[in-house]
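We begin with a single chain expressed as structure tokens, specifically the form predicted alone.
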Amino acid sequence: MSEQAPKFKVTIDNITIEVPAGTTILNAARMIGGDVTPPAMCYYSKLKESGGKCRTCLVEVSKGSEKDPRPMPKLVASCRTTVMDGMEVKNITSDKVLDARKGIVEFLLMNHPLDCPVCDQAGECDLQDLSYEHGSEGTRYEFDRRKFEKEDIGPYIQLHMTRCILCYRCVFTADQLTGKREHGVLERGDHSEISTLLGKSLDNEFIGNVIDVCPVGALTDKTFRFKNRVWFTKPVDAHRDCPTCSGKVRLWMRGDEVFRVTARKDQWGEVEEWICNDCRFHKKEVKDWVIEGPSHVRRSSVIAQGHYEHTQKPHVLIDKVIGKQPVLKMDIHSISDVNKPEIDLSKIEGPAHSTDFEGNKLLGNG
């Protein structure tokens, strides 16, 4: 029998957790969850050698370990730094980290166009979320931004290099998942760009996954472009018997129409299981799928508009990082004098209206 890996205690934003040796600070923070977790634009747990490029996950190590308690002299990338026993880390409790993250966001947005109103990634864009939480209201950049022509790099994928932040996720995905990489980073320095070699197209049967791993709107699904906004669609989990992949997907529907098909993602926005091009681009009929039920959507997401899920357990928000006691979120059904507690919002199709609370239309008891 192999010996079990030793456990290390690490404290992140005043919360202590025990993790196996070799765990990175970022993954240890993800085990805690919430705001304690640093943002990550380039790290992807399923891709080897990812991380260490965007620098958004920088944290302050105020204590190296029990054996060597000296703090690290500079901020470190949490996705590439492993924990040591007794290590103490500051993320949102460090002014240095918050100030550095603000500057990093400014660099990421330096050449990024302000085209959120026409970008298909709006509503589920990691860079959009990052800029709202850690960015500045304006920019100090006075020079012309880099501009590129839109490029079709395959029959189903369009590249908007102007939006790219060079996270390398798509390159790693094509290299490690398909085994047939025909695109990568060309040029060097501030001339670097993602492109294909000599006009080749990406036609591997799993290449559509580069769309899911892209944290911005640089790689878009041509079968979905400008057809709908994600917050107007309803995501549902579905599956089919596919000979190529797992067949477990997320359908983005409006009524009985399937607008797009994507892989299912976890709470960190990472793909749970890779899917093939046939499932993603060619199966756009409801009859092609077995619907499992609504996908879980965070209530803080714009996609949650009109998309209710009934939660059995009350949600607890941990405020220990700023010295407060845990706050128990109230149950609006049990204390509100306006809403009728017998009406279950999760059983109402779409947003609730005043007519749902009248007469014999009570939906609470089925």
Contents of the next structure:
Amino acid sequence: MSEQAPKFKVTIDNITIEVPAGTTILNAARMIGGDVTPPAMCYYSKLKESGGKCRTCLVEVSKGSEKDPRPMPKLVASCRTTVMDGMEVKNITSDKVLDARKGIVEFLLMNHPLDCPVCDQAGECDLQDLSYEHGSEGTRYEFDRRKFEKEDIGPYIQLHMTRCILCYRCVFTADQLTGKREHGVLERGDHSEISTLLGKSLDNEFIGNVIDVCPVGALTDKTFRFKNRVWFTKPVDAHRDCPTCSGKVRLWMRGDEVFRVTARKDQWGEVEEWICNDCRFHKKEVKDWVIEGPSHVRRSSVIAQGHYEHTQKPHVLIDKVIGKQPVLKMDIHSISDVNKPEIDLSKIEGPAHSTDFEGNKLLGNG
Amino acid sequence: MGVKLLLEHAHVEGIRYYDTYRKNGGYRSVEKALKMTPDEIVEEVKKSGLRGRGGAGFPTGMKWSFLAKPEGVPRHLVCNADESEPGTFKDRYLMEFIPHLLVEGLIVSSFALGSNATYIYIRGEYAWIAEILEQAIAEARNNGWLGKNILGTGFDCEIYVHRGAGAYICGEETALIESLEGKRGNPRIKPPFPAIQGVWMRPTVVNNVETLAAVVPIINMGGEEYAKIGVGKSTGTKLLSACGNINKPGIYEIDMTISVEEFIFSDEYCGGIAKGKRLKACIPGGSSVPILPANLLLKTAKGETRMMSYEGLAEGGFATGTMMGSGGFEVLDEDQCVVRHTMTLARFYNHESCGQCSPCREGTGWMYKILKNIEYGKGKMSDIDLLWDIQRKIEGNTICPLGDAAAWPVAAAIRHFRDEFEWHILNPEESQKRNYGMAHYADPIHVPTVA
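Return the form predicted together with the partner chain of this protein as a structure block, the form predicted alone having already been given.
Shown next: the complete complex, the earlier chain at its head.
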């Protein structure tokens, strides 16, 4: 069957790829990878009906298809638009897209408290990455930001609605993983909020996954809250024989101490396999787990700055997008002593330490 | 006197009730239509050139022909009676005083589209009208126009009235469908369009009340005859709900051949500006369409007389034109403040945004707050450019047209009335005591002699 499925040719930012019919533009771009991939704050490939809401993945379709080459009149949400044969899409090569995306980032950050210094998500926050890559340095918003009361939804999950960007991922997760629908959006417009029916707690044994799907720090793990910063902990893949779930998890350790257990995430920050509350909240001893080794870490995560063994290098495509090799305007090493090329950070085990840079004149070690 | 098709018998005593309605030629179109084939009816509607009366003006016949017809899957017709646009109240009049006209149109359209269960989604605030419609439906059923085997043709049809809970967003067709299904009224992401997957994932056509009512005269007189009324692609008659500073606010049926000037100033229609004041500006198609100053309203940028038709009002694009929209004709006289007016609209869209997609959720509130500052004398000069930039980033980037509807009025107000915004900012104290007035808004349009 799969061999008979028609293949569509789609060109995204001058890079052509063949994808099966029915693939969305975003997924086609993910197949290419790198900078060509639009950011997605609400789309989650594991969740049905997700996407289309945050509008950060807007792209320009400059040619509809081979049959109907008219461009689409508006920017389209790439996560919900399927490719057509011969479609041409502009993402980072379109000024319109970059301008619109800058606006979206400003809208998303407008009512966000920006309390990253005290937020547990800091360091693995999609909104931080998005604003760093696509936002402007300041905001033009001069009014009071929206505030909500913190809410406990169940004994393990804290809902901090003020930080929420209303991506609806947790709503779909609660809806699709668990049998009962008791978690959703109340009110509307800029005062809409995620909540449970009459503030009821969520007690389903898979409900902990809403923490993992949350792109910001709106849903946090109460067993980990304020215990540590994520970049001080080391992600390690581990498994156990769990009667409810696959038991394949990621432990966030410091020394021999397990600070946090989460599901394993793929390179797009999406959960690979859902895990149960028991694994997530109760198994916080090393002896509970069989350790497999250090995890593959997303490049965009600050944890990647620690350069663990399996750190993935970014996938650079700029030469294909612009059709030629970029010219090196300046070699940073010719004017700066920082980051000496002879010190290979990826060879250092664990986070780099000042002793690793001995001999570096800047540090005054002579 | 213009042609009257929808409101022909509006003033007949007791037209709300079946007996009077039938005596005045009611339900003739059902008798005629049920002898035709559904495709012939769709063809008639196509020939008539009827355009959707809800605001977008999409050709109805074409919309009907897009309806998917998979074997064994029921299809539905949904009547959009969630008329919530500020300034628009034409459907209310139709449903309240001539409910049988809508019921008749619904039966014919249901037959054409093969809908055995047809819904009227009516806004919650029209509570008493829902009862009027239910009564009309019951009367129609008692007289054999609804139910099983209508007129012995084997066609079954039921009409259900569904009350909304009072959300503007539920007038958007996919939000309406969600709400009809009992869910939160969030617009769906298109595609798939309702014609493929609508109510309960079944092919669905959603039409405005006036559109469906207009099917009755189309069937009675034939599509070609109907197309002869009006001008160009603006065929047939259009209901306008005129309000604001005019002598005779109310519902008017026009045949789209008159000029805007005639509509405002003739005694047959609005009867001129109230209290002998001067015309400053007008929103001709419900609150979402761009506002126009008097000079551009009466004449196009080319110096021609602006006509009351889809094309006439749209002449000049958004730069110097506007839209027919849903027909909510709001007139502002010289004493009205455009800044305040724009702020009121921004507050409305902020309140009614569903909160699903970020540009609209955050942007509408931001625009309202800035406009509030300007209106109350706390604005800055940079706010005007900021407003322009915000509306530009909302427009076209949202899931549904509510984002556009929120952006257009602000954009048009700044485009045509920027001096009034600046005056508000430069005179924070004076602007609290008096209005800017007319300035040059009624001056003749400068037409360059050399292109």
